[in-house]
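In structure tokens, one chain follows: the form predicted on its own.
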Amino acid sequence: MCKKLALGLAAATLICSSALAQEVTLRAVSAFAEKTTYSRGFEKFIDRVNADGKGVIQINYIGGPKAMPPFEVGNALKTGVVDIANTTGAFTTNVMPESDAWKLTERPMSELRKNGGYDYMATIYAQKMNAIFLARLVDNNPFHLYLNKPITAPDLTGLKIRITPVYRDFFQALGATVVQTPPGEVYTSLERGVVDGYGWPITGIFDLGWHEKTKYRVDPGFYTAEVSVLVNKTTWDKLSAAQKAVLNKAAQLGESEATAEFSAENAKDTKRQADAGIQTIKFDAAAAESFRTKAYQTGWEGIIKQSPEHGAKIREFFSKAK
């Protein structure tokens, strides 16, 4: 009897530790298109937890926004549809308004991670949005006003301009109408003529055609493009020690090896608008100064406005002393 007994202790406890081992899919979503600036960094992050997670965590790829309407990607990731996300604060912010304000960081991330305010915001999205913030993949990469009509200052009066929650506060206190659209109605739009301009970082707009509807760049650039990957809260605190591991540590590859990366790609594209046609709007140096004084001054007015409860605590971690 003892010896029947031991067996199956000995089989329970095998049964028990296989499926503890058993390895784990996740479902991932990109809320920019496949194989374009924005979704690569997180497309080499799933090649090296699919590399090195064999065995233990593996991510199935359902896409872009074929598959998902970027501003849906949110609530999805909150609710579970997806366990994790490739995405940007500007189209979370249905979820958690705090997330544009990642756009006027003056800091890189391995700063933030050290003076507390990756914590801080870390916080909010395990409240707000289910979520564990992982790692941030695009940094360094400043957003530029383009045109397809000439303008001599910062006054965008007249003017239709497509836009996200990024700009919409800015461009706006520059006179300009806004039309919010998902990144795939550009073209149609500038080619219809429903938009004289968008709001967009330095690098990406041949991904997506757009250089071949745009004649005119504003410099200088503003804030910084942020593509974040998150993991829907409820997902994580189910998997093991070994699959955080392999997680964690492809992340913090792509975070570490950003902001040399954009440097490269923001020269890249810089000269390769030029090649293309684009032509730059220079503003003189008190007017480009008042250009990105506006920018940063409505900016945190509008993350203040939208969340009073965090606002003024995040630029305490976000901005650089004056």
Ligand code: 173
Given for the second form:
Amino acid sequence: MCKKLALGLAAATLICSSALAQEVTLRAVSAFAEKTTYSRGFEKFIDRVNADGKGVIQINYIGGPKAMPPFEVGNALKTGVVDIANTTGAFTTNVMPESDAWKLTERPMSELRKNGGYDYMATIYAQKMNAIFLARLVDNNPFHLYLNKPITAPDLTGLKIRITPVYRDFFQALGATVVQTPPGEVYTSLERGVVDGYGWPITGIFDLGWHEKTKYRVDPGFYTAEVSVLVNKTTWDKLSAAQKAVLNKAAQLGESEATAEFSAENAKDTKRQADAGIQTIKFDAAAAESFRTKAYQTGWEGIIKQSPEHGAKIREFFSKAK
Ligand code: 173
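Next, give the form predicted in complex with the named molecule, keeping in mind that what was shown is the form predicted on its own.
Let us now look at the entire complex, which starts with that chain.
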């Protein structure tokens, strides 16, 4: 194919590399267990890429937390140990503290991609994580506090609660003692009574059997869960336009489906929790309002403290004007 043509060297290289463009295979991991709620969107994304990208680009899915601990995924992506990852901001604060801010978005991704919020974050992902933020596959999915001891007011004094960075500042402000664990340790922590409760979104508590060890869910929910596809930037920059197009197409589909998909999932799991005997602790309107206000206030204070450089600016893009 690469006959020496009577062309300049640059042109000859161009002809050879396009003629020889090979199928590329990316190594992928998920920070969430395989075939559970927060890996499902990514697995669908992979299926789409592998169907659409035959002969162009493929994804080799190595697996979930059995392959790599969730809190190590950000660094593995940054250093190129993996090419593509499904993870959430709370798991990658060790390489980019600002990543946890996605939980505080009050605008859909379609708007953030227009108002500059996405671009602002994308620049930080490139700088600090050497990553491309390809698509948010989870949105419109509130977090809740789950408990095994009842409370009557938003006061967690004397309670030990399992957290990730998502909930740390809020639950501490409510008086809790906090213990950080990956999702894979929640079941045994509950079983052994190491914790009296945990933070988690409205969906997914059945995946790892936590409903067996959960008595109460506190309403209202707060924030909105984010789980996204990230690509190592060095890998991305080497891809051809055709290879990028396959990834972008699957990414756009996934991101545009997330909001409606989670509306349905949220309703389904809310009912399933009630059917499983999980009782709801509901605050009165005033307490519910102050609970949610405190969630956002402490959440933003935490982000701004972690990133004095970018926190306040991110808040302008993500928040609804109050
Ligand atoms: O609670 C968690 O482990 C967590 O931070 C999270 C984030 C997004 C989706 C699900 C859980």
